[in-house]
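Single chain ahead, written as structure tokens, the form predicted alone.
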Amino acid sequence: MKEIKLLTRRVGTYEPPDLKGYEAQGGLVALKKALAMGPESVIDEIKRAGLVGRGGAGFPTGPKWAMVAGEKQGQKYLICNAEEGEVGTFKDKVLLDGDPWLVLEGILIGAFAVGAEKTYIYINGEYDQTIELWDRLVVEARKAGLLGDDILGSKLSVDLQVVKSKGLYITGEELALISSLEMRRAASRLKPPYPTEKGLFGRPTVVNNVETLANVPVILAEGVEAYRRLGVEGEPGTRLFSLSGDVKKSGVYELEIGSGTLAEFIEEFGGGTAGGRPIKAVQPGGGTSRFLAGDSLKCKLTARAILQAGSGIGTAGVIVYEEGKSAVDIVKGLIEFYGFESCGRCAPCRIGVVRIKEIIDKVFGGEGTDEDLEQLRQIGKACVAVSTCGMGQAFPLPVLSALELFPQDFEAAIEKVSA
């Protein structure tokens, strides 16, 4: 297995926000091609580059862009979702850091296709040194004639607004981030609509993750042909996975899709287990996908085929855990973090998240029983089931596969007990 670096090429090559160092190599070609092609030319070429979203929930990028086109009059928005909160993922960092004028040019692109004029990228509120070069950057692109009116001579007309997140997980859901731009409780809601039909403001609204953005100059670069040759059929391109947890080397890497099996990644970018140990369990998708056991692992590194396994990609943060470790001490470590994560609008997960986190907290404390087990069993289903947004549909699984498939670590707490 190799990198493939087509969105990662110029990370450290240049120093942000040097605009002339990203020009030197390619950079701002896509967003003239793009204003010389016409917005509804764009969204074809996306369309037909079968870009889909990167931020979990794996939603065709194009269609999206063309439902907001499709509103002829009045304010439409384009938000760029780099909240980055899930468990084991830091990836769009990266590209944030590293390339931010390739995620800028991607926000422009964007805007320019659906006709929006305002823009606003949201910011993980801990990345501080973040948000301080962003802010640095829209400065030199206003001076650069890269923001405001009249951009680079053509009609196009955007302007972007830097914000700091408030920390909460939940608003990396996108009516969640939405509401909270809205200077409202961060919250979900059901849908429809959809934000496509009424998003910030009552407004047609885009919401795309960092990495989504950041292909789509690459696309329209590079051609869609070359970019279709990359991954494989139904899933084109790269992809950024975050590797972290019981390795002996955590980082990002930039992989054709499909490239190789999970067992391959883990081994050759990872250097194989920490302890060296064999793997006990992976979380391909970040910590709300649910875990692979060690011999599950032969699956390839594509949505389909992990799906096909059991789990999810989700965000591609894969966390991997060697064997000696406890799924108790496991799933507890992960509820710690989404047990105060619920926004509190739907009652599956305000109520759900809290009765699973006291559960596993007494499993975990030695005065566990069968009955508690059945419990965490339950209402892990119902909020999968009937929960209102991704997280208290999402936040169970780890729970729930950790129980169907390492029963014996619930059962040897129970047994120690009551021994």
Given for the second form:
Amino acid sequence: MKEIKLLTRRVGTYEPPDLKGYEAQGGLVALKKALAMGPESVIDEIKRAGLVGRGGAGFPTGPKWAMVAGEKQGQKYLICNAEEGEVGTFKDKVLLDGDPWLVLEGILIGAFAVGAEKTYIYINGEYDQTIELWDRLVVEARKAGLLGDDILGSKLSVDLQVVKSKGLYITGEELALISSLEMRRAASRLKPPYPTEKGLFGRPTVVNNVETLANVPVILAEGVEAYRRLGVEGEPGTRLFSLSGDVKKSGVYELEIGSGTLAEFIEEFGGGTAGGRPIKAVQPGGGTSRFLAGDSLKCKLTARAILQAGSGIGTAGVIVYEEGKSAVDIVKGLIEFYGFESCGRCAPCRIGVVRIKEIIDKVFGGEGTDEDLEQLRQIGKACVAVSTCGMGQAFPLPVLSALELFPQDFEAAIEKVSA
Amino acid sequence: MKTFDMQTYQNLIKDVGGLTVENLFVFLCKVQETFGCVPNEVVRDVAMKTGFSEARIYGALTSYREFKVGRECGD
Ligand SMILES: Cc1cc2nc3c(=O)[nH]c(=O)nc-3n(C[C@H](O)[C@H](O)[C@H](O)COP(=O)(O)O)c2cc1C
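Would you mind generating the form predicted together with the partner chain now that we have the form predicted alone?
Zooming out: every chain and molecule, the one shown earlier first.
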């Protein structure tokens, strides 16, 4: 397995917000191409490239843009989602800090393609330096004629607002993010209508992840054929994997999709487990993904293979847990985080997250019973089935999968008391 | 962090190019960062200027851990 530098090629080679360093290495070529091609051809190219969203839900980008572009009248918006709140996920930061012009170029091409004059980048509030950098980047971009009216001498007008997120996990969810910009409570809502139909201030809105938008200039500059040569059938290109947990070396690595297995990735890039013990379990797609263990770690690093193995690629945040820790302990750590993050809008998530946390604490404290484990399963399943948004639908997944994969850990925690 | 004063506040409005419905959230984030809270006086003023009700603004702000309003502001 080898790292491949497609999106991350310029990271570390220039000092942002220096624009010259970016331009000297092929920057802005894609934007100029896009302006010459026209919006419809840009959307066609993104569709042909087969780009899917990197924010977790894996929605195809071309069709998403086409929906918003289809609305010809009135204001439209594009939002770059840089909340990056998911546990074990820190790959967007590499692009935001290391090659912000690439992300901005993606935002501009997206805005041009769908006809959005107002754009936002909603950045994780803990990324202080990133936000400072983006504030300076916007000033530089205005000076260079890349934001404002008549961008690069064309008729394109785009404005960008840098928003510092207010420290809530839920504002990474697109409808909660939109609500927050609309001066509403940071809470999700029912879909449909989707943001592409009724988004920000009721207008058609594109919400895209940072990494998704960073793919766009690369696709246009390199050409669809060259882009599609990377990756596997149905999943072209590369992905930025964040690797963390019990490994010797954590970090962000850009890999060709499908270029190796999860186990190889952990061994070769993470240098194996931190304590040298065997791997107990891995979350391949961030803190809300199901655990994989044993033979399923031999799955290829593709969305499809990870799904078949029993989990999801999600945000590609690979979290490794080595032998020696009880699964009860592991899920307790995860639920401690999610337990504070329900927006409270829908009952299953609002109540479920608290009940699940209470039961796990009880089991961990050695006071659990068989009935408690059954309750965990029932509440978890109910949350997944009937919650309004992806938060409630996903946070119980690691708990449910831990109960399936490591029942002995839960039973041991219970027996400690009865013994 | 500074204590609230009208001059700094007016300058913040100028910095964002005037208050609009579209930049109100971003603006109130700046108010919070500058003064450490969003005073009642500000909520009243921005409600008047944008047409949002004060209730909607308080409702929104109190759903974020990081915004301080009302008593937390010394109001
Ligand atoms: C609870 C929750 C948190 C989310 N957090 C993020 C996030 O931090 N960053 C992100 O890009 N997408 C996040 N998403 C996904 C977004 O709702 C949305 O699908 C994504 O930004 C769309 O971009 P894409 O099509 O480019 O992937 C989250 C979803 C949920 C349900």
